[in-house]
Structure formats: structure tokens, C-alpha cells
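The form predicted alone is given below as one chain in C-alpha cells.
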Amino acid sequence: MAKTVVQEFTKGLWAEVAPFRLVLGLCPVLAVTKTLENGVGMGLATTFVLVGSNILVSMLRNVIPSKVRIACFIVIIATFVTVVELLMQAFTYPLFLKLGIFIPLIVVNCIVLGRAEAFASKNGVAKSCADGLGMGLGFTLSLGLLGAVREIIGTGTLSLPFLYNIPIMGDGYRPFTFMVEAPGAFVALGLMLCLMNLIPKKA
């Protein structure tokens, strides 16, 4: 049992990491990764929703009628999105303003609904929690990595919570601002997808 739970957790960190292996959830991946801070913030918010919705869906899987399961899943997900939105407004308001509309759009993130339908509705609470946490942390690491790469190349600095614009490239560096614009997101994502395809899933 413990081994199975660990496997469900670790798969989301590498073998099934959503943006780079499953190519899911690309809207926030492209839209909010101008900085490391934005990427990590969005990833953690999604992780909270993933874990919470997976646990609740798993607990109610034998109660929810199959004909209305998708609608019920969306209501559950929307509840956790509302919670995380209110928490961000209360404790990380500047980050909340930066992420904007993409926080409420977690409701329609295909990763969250997909894990509820494909996994949590068919498995117990422990495995569903491990699945949500692994997928969420893998998503967070992916957004953080992409945000860091774009920010370092595009501005020469790195933004962390409470430590903004740390110089990375030195005074003589001329920022390649293309990378922090919308086209740069596609280029950076494409290069990372290329690298991930060159590395086996079981590295």
C-alpha cells in the first residue's frame, strides 16, 4: 500500500509531469510564467486545488451519481478555487493581482478535472491525495523552471517572494526582452518540450 502511494506521488514529478509529458494545462504555463514568482505562485495554487478536490471526490465517489459526476466535480473544484482565491487576496495580494484571471480559471484547468475524473473517482483517499500532490508539485516545478528561464534571459534578474529583481547575469548583460513577451513563452515551452522528449521517462 505504502509503495503504491509513493508511486502515485512520484509519477507526477517526472514520468507524467503535466506540461512537458502530458502536454496539459498549457494556458497558465504560457500566460503566467514571465517570472519565477508568478510560476511558483500559480503552481502552488493549482496544487492546493488538486489535492483538495482529489480528496473530496475520492471520499464522495460512491455517493455521486455517475450521470452528473462531471457537474459535481466542477462544483467541488470551484469551491477549492474560491478558497485559494480568498486566501491569496488575504495573504499574497500583490501576487494575486499579477496572476489575475488565471486564478479563477483553475476551475477549467484540464489537469484538475482530468485527475478527478480519471483517478480520484476510482481510487481511495490516500492514493488520490498522493496523485494530486505529485501532479501539483510537478506542475509547480514546471512553471517555476519555465518562469526562471524566461526571467533570467529576458531581464537578467530573478524575482523571489520578498526578494525582487536579484541580478543574475551581471551589469554588462543586455536582456533579451523577447523572452518575457508572449512569443517568448511559446519558444521557451517548445525548447523545453524538445529537451523532455530527448530524456527518457525512466531516467
Given for the second form:
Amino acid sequence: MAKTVVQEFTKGLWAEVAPFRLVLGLCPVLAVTKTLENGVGMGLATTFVLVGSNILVSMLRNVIPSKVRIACFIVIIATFVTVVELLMQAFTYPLFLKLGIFIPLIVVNCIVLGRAEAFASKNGVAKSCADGLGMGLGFTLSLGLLGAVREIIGTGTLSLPFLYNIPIMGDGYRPFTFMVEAPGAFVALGLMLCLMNLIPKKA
Amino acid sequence: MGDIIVLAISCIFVNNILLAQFLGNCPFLGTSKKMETAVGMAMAVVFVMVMAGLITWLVDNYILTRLGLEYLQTIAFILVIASLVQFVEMFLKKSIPALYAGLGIFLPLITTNCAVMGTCLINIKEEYSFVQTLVSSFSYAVGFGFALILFAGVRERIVLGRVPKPLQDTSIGLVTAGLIALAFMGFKGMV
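Counterpart to the form predicted alone, namely the form predicted together with the partner chain:
Everything in the complex follows now, all chains and molecules, and the chain you saw is the first one.
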């Protein structure tokens, strides 16, 4: 079953979108999706790490001995996470503060290690890059969607990334703060999974 | 002494690592289908989290900060945790085979449990002393085990009920976790 580069890219966007289909990497999905902006920021940071680590793992796949491969992957991933951490600290400091310990925690996000082990260690550089990009953007979209839903219901406004807040619900709306609190995250994600299950999965 | 008790209670209940801080959710959903696996995972986490918390504290305070290498924190911590897990696994296999058999596959899985790494990072971020680190790591781990075992108990019951098809499995699991988190919110304001 040889897939083209384009197919490797698009599968991450719908058919295998990580948080919903595979239920992987849930911690950041639940924790940082209080607002659209946080969700998208986290998603893009993860995408960067995914693409970078996928490319490097794929390039080194014939050099790394298979016995110590997991340790090598973790070091590669941790390197890219450190790069992201420093970049965000330099250029998007407010977002860096909001995401807090969840940026270093990208290291232990199962999606990143999962793609390195399941895909990049067996495929060429171009395909691995496409796979990382697709998975990362799929992850970003899911985070953004969940963030937007929680923010609109929970506060009545929507914060566009790096812009300003737009009131969605009008003045008479009383914010349902449950959604931006911890339990709301679990319930919102559970109900979204349910909606995803209602839509048949395309082959 | 009073401070220590307050810290312990806040780490177990108020700031519960699973339900209030959202760390370690993959094993939370993955190993909570059966009571046995939940108990195994909870024990393994308590064991590793306390050791990892203490060692990363030492590494951070005596090596990284001294040498001005704080930016290597992420890499250093994950390496410490990964090698610690490996070491604990080998040690248990040799000396306490019964416990090793009991923990089974949960030990290697802990490397990618973000609750462990998260606790280590929180300890450093809050600038805890060594004793506080010991207490907070242990309490977070106990809180993790407590929530996990509670959730497993509820989940075993859900299997018996008739759940609509699209809601089955993870979906209803997440909604249930939300309700448990709601109950845990009642602890807010206690400390």
C-alpha cells in the first residue's frame, strides 16, 4: 500500500486526526484549549516539533541502532522542543507564559514519539515531512476547534490569534463558565468525539 | 509541619494532577478499563514519580543552575526520567520479581507519562525546597492513583449499562471524567 506524499499529508487532517481518531496526546488538548488562541499556538508549536523530529529521525533512520532507538528519538524530540521553547520565549512571550509547562511537555506528547516510531523510522524524508506536517496541522485544527467551542460557550467571545476579542453571543448572553473550567474540557472533548463517531469514517 | 500538610492536601485534592492540571491523561484513559491495571499503574507511578521528582530536583539545583544551563532543563529531565525508568525496571526484575510481574508493561509506559515530567517541572517552577519536593511529588502521585482508581471503578460499572453507540468507550469515558472533575472542584477553596 504505497501512498503518495500528498496522501500522507491529508490523512493527518481527517482520517487519522490524532486527538479524535487515535485518542493520543490528550493532555495538551484538554489543558490549553481554554481559548482559540492558546489552542492554535500550542498546535503550531507541536507541528514544528513534529516536522523537525520526523525529518531528522527519517534522515538518521539507517544510522540509529534499533536497540537504543527510543532513547535517540527522545533526545531528537527534546532538542526541537528546546528550540521551540526558546523561540516562543523570544517572539511570543505572552503566549509562552499562558502555555507554561505545556511547552516543555511536548516532549512527552505521545503523538510526536508515536509518529517518529511508527512512521519516520520507516519512511523517506519527503514522506516523513508530509506526515509530520499533516498530523501537526490536524492536531492544530482539533485544538483550535475545541478551543473555539469552549471559548464561545464559556465566555461569549472569540479571541482571534494575535488580534482582539470578538463578541459572538451578544450582550444578553450569560457566560457558561463551566466550559472554560476543568470539567468542561473533559465533557466538551467527550461530546466532540461522539460527534466524530456519528460521521462515518472514509477509507 | 503545618505547611507540609497543607501542601500535601492541596496536591492530592485541590490541584489534582489528573483532573485539575490535565497531566497524565493518556494512561488515565488507557489503563482505567479494568481495576487491576489501574492499581498496577497507580503503584508504578507513585514509585517512579517520587524518585524522578527528587533526582530532577538535585540535577536542576546542583548541576544545571550551577553551570548556568537552565535552558537544557527539558532535555536533561527527560533523559533522567527515561534512564530512571529503565534502571528501576532492571532493578525490580533482578531483586523483586513479584513486584516486577505486578507492574508489568506499566513501567516502560511511564517514560511518556506527562504527569511525571509535569510534576518535576512544577517542583522547579514553584521553587520548592528538597523536603517540599519530596512531599509534593508523593502527594501528586497519590492524587493520580486516587483519581485513576476511582475512575476505573466507575468505568467498570459503565460497561454494564447501555450506552448509545457513538458515545461508547472513550467518549463516555471523557464525559464521566468531566463529572469526576466537577466533584473534585468541590475541594477548591479548602486550602
